[in-house]
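Listed next as structure tokens is one chain, alone, in the form predicted alone.
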Amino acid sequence: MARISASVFTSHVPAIGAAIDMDKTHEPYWQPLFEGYAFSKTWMKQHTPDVVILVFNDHATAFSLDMIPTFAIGTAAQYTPADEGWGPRPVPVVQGHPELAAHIAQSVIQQDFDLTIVNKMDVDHGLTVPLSLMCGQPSAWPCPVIPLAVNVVQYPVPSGQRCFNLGKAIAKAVSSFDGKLNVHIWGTGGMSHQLQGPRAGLINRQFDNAFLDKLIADPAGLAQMPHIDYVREAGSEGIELVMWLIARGAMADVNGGAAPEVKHRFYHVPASNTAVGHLILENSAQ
């Protein structure tokens, strides 16, 4: 059957990607920030899965304020690099994988929860700039893709409750997939940062490594913490953290299985006006 083998979770600030872009990943600025991945890449390569589930953010690039799903998931065989105002990243086109994301959709479905199926988007730097943090510069990325884009960008959104729940529900649909997979499920955004009105530059370094303590230790709990805890303790865009809850909720502990292993930490301010947070979680070999 197919399993979740690990969870990564990594902010998605668009100033990384471009970094990566123009060549100044060694550049003093950014350097600190870079190497702090080196550990994940190498990681990667060690454990590429099958497919990734990438939960992340649309910023206004396939979905407008027209039409916002709460939650969308990707069933396309692949997915273009968008063109968010300065032309597409240089990165390889994203493979997706039809047969496991079809069937994402129809158990997490018969469990009640609505996602929206999306047979064609592009997919923005909230999907691309993770995968260069994990994957470097291929020429193409190791692995097939599914999206599951989170509306955390027009109130209201969705409850850090209802993510961790709706990763429960992934879990169980990937368990039921009828293939041997290896999956990982990845949860970005974040961490702490505004991106306008008085407090646009807020970094909140205590809340930050608070939350990344709890998601590893007490996920349930964090599940807990209502929207106006985020967007006071961690800014008004800090209310992307609620999509970690998504892949945290996928891992074995919270579902009957053992705790993950730790495998790697980091966290770093600044990174453009963001701070950027990374975890690698795996779970115990069945």
Ligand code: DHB
Contents of the next structure:
Amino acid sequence: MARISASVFTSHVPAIGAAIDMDKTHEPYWQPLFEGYAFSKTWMKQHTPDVVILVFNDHATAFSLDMIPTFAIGTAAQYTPADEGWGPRPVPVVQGHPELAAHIAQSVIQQDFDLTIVNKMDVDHGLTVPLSLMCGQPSAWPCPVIPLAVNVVQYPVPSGQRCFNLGKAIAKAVSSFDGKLNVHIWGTGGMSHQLQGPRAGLINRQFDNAFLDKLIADPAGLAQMPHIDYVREAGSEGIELVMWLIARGAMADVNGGAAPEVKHRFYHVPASNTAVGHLILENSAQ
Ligand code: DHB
Ligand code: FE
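In place of the form predicted alone, output the structure of the form predicted in complex with this ligand.
Then the entire complex follows, led off by the chain already shown.
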């Protein structure tokens, strides 16, 4: 049987990827941000899973207005880093896990979630920047990744409750996989930021930190927050935070098990236009 042992939550920002790729992580602007991930890189080395389910959003890279899946699972053997306009990031090709991905698709669709199955997809900063933050600059990523793309770019977007319930369905799917696998689930994007319009540059530290508190201690309550509150409080791109509820919904405590241990918590402003938040939660080793 496969088991979810931990969840990781982190913001993504293209400029973070550029800072890593251009060797700027020690510059005064970036140093405090990367310091917040030093623990995480060590933790990741010590707790490398067999596979990461990486919940992220595509930024009109693989999908466009031609096709907008609300939830899409990658079932491919590999995913190429996308060219987002400045050339593809110089990071390894992402290896997939077709067997577990196909099993999750089967199980979750039979639990009444309509996942789009994606057999070919390039992956943008939404997926590669969290990998870089957690794994550094290896010549190959340390484990396979199942991309789970969520539409938070074009309205209508899924609710926090729907995301939380999807996480629970994924937990059930993983636990019924016929094979021994140690699985992480990562929720990415956020925290507060707005890239457009009169409120461009919006950051809300109070909201972000309350969100982190509630994500840890009362995720079911947090799942009830309507999407308009994300946009009002965390900005138009702050809606990316609903994806964190998918990863949180897959943890043991909300599926009849014990509360997770908070291994790491970090919050930093600014990174480009974004407030960066980061959490590592571990399930107890039953
Ligand atoms: C920024 C943040 C994002 O989430 C994104 O997708 C693009 C840019 C930024 O802060 O610049
Ligand atoms: Fe984004």
